[in-house]
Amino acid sequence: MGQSTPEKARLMAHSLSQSKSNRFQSSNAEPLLEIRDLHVHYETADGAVKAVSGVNLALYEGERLALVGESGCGKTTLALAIMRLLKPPARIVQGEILLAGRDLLKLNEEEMRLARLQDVALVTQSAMNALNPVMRIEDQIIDGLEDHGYEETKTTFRKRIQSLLEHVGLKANVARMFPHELSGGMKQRVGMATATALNPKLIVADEPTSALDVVVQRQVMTTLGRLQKETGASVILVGHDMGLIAQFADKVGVMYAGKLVELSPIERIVEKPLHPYADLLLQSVPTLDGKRDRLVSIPGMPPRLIDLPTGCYFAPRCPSAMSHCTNVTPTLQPHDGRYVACHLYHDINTGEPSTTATAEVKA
């Protein structure tokens, strides 16, 4: 008999929560990470699209952070803001980005490219779009060593390219290869070479398996698991499989309409969600066995980001909205180990656990 996808995804969290480090409730070390109170928006004639809203958040050293959410929810924008990569209309409004305790927002353009690749590295959506389709593998990565003022002879580079691309399951020859020569998973392989050159602190992958097939997905996503191991780099994700997030995961953000509305431990959160929209996120994956009649889809349609309304974003939309739900906005706070931003679980004037509405969403 099958099971469904939510129900493989809880069983893999739960094995591979034994092995990890929960580094989520007690670490007494400082985060690598830190984001603070981060707006972005998007310049239009109409206003601001605001496409991320005072997201706060930490990352420990060795950690892994996936971001979930519906598309359209702020995930790859805040992705790139860390990077600092977002270009016109985007803005970042205000916010603090501390990463080793240094602010990238603070940066200068030199410094800020020295520390892409150096202390932080992107692996790409689209690794096609994010190669230069008239250089050999080689000379593009040496080109981003080259850059950071690396300067040895052209035999080292190739032993080091050699090294680099064998750590990530690839043959020596891929070096005088082109870009289109190689496969999807192929490509992706060597953006996790060219993103692990030079050791970063942080890796940010921006849904790295989104155009392959279930196969190479998995196969990529052991190598990042692999390299993040070896290189003792934590990880940003950005994602849609719950299996593969599952998989990969200490900790899942849940993003909704700009906002962290969750922040848990990946077990904890398959096994049992607290915000309703996570909760409902788990119940539209579809199954393997077809014991549902149908999907079950999340009623509505997200707000327009240049028009939110007032009070929990998710509101209009949540089979468990409250009066004061529309009026009230809900601020991220701990509840039982994890941090939820839903009055569910916290009281409306003191801030204190909820003791006048159930703290039960339905699984």
The other form holds:
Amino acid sequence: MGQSTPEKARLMAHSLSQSKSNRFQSSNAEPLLEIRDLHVHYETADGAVKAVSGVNLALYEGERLALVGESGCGKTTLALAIMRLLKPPARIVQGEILLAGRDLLKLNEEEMRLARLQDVALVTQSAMNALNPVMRIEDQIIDGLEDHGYEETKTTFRKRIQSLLEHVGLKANVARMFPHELSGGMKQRVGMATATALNPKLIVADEPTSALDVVVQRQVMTTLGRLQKETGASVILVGHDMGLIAQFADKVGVMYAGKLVELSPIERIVEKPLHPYADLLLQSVPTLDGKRDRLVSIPGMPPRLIDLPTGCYFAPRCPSAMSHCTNVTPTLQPHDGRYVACHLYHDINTGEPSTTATAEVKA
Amino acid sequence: MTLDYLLKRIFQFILIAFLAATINFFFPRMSGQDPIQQKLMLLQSQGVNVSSEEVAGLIETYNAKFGLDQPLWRQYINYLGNMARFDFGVSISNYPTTVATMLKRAIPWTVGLLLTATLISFAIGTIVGALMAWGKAPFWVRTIFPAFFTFSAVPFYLMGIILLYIFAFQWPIFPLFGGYSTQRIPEVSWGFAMDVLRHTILPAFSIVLAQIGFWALGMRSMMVTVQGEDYILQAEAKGLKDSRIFYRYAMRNAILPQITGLALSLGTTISGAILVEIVFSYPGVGSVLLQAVRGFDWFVIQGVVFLVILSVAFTMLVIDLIYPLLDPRIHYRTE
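Requested next: the structure of the form predicted together with the partner chain (the form predicted alone having been shown above).
Let us now look at the entire complex, which starts with that chain.
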């Protein structure tokens, strides 16, 4: 079953740029974004749907983190929680989201409003509908500037917008256009131009390539990468296309049922995923080497987030599950310069690296 | 927008007017009844002694006017010519007043009353409806206003009677009936204008109360839809002020179907709010129409119907022409 993993790893690693390791910062610097024990629930009549349960995460300046996982594992909820854009019935139950040392969850509405776009910007999932259909592109960007206290003449604003658009590879005349006159890719570029209008420290890109064709997907990711390099912002990319993510991200956070189960540098996780779920997730990426096997999928379904199983949430689907996996919940622990939440790697009693673990990892 | 489109659209307008006139001509004649005979029968049944000169005068006038002795196609051509000149003939009930004169007298009252009432209820209803759907609106807006919409369930003639009873009968703040005080002579003066205004308030208010709910509910459901759109989320992610998101992102998009509704409703204002006009004895088109229907005054009915069709067609023409300004996605280009 796991035969093809090394091939895939080679294919993916092949496309990784060497510059990535340069951007990787040492972990003793202050993180730009630190999420501590974040819990988000959707309050429903049947009880709380625990979309995010206890996520801990640190992101350093200039880093690119990708969040991956199946649909409904809490990636988008986590991304929107950082922006504080979740609507009822979603509720951030507990936790801290520290951006440059400031807890976003403690800000009042007005402070949070000002933080959006200025400190943290969002590139949305559906580029097609993310623009107001009745407004010109430039006016939609100017709105954002004006509401952050920029009072400039139309001419100055226009110059600014022109350079923003050029940075994402759009012509200046796009500014005067209406959204329906743009293609999907162009709209997503406008989205990125808007997101970088005030040079935020953090850009949250929530599946920015969904509903775009593969060629445009690649262009969008390249542009996002270039913007990241130019502005030095950190990026959180939510997605499930491992191919695109491998080309873009420095670090990958694998989410399962609202928990972060593994956090690793991209090269390492592609080479050898630690968490069994991450392993299966990577195996389900189809190969390009001509073999037309059946697509590999992970048997079973993610648990219902309304009544989560005890112990490890992945245990019922896990090929390497041990007897105590269904009783004891693993926590995210360091392992060999990476983080993983799995009993294979840590002793359940002490939290120390397990001695037998490495031997048990899938043969 | 191109000239081609404009010409095409104006041609359509003329076509509609032509069809309306045609239907207006043939339908009454298909009913197989004779309005002049009916009028005479009515007068006789009421025991009115119609002198033979009067009868002869009436029949003679109509025969001359419409050439009723002529073949149908000849009558039709004549009729079309008359319609084009807005010559709707002579009223049967108010002989020898022409229909055009009667309409000219009534239209300003109706249009003045209904235009104001419609615009006021549209403005209030739209804003209230938008606020009702806006999660960040003050609590009282979202709770008190919906209670107001119970008034929309009350038919507005009934509302009119209630208002009359309270504000004109119990407390005579407003006049009981009419478009102006009977002792006054219509003139252009401050005093007369105030008098007209005083007479307008109750009928206008009953229409406004009845219509607000209609506009508000339409707007509310559009706002709910629009708020689920991604550009609203994106607008919030841009850190925009709530007021800006409300007006320029949410309301601006939600109002588009409302405007189409407004155009339609403005188009029909000319026919008057018959029931309100009757309750308040308001001298508008609605009252004229009612009298015409009662008196089998077909030429007046024809005139009113023709005007209504014309004005609806005209407002639709106008709204079509200005719609590209409201919604840039709509543009008229001939390939």
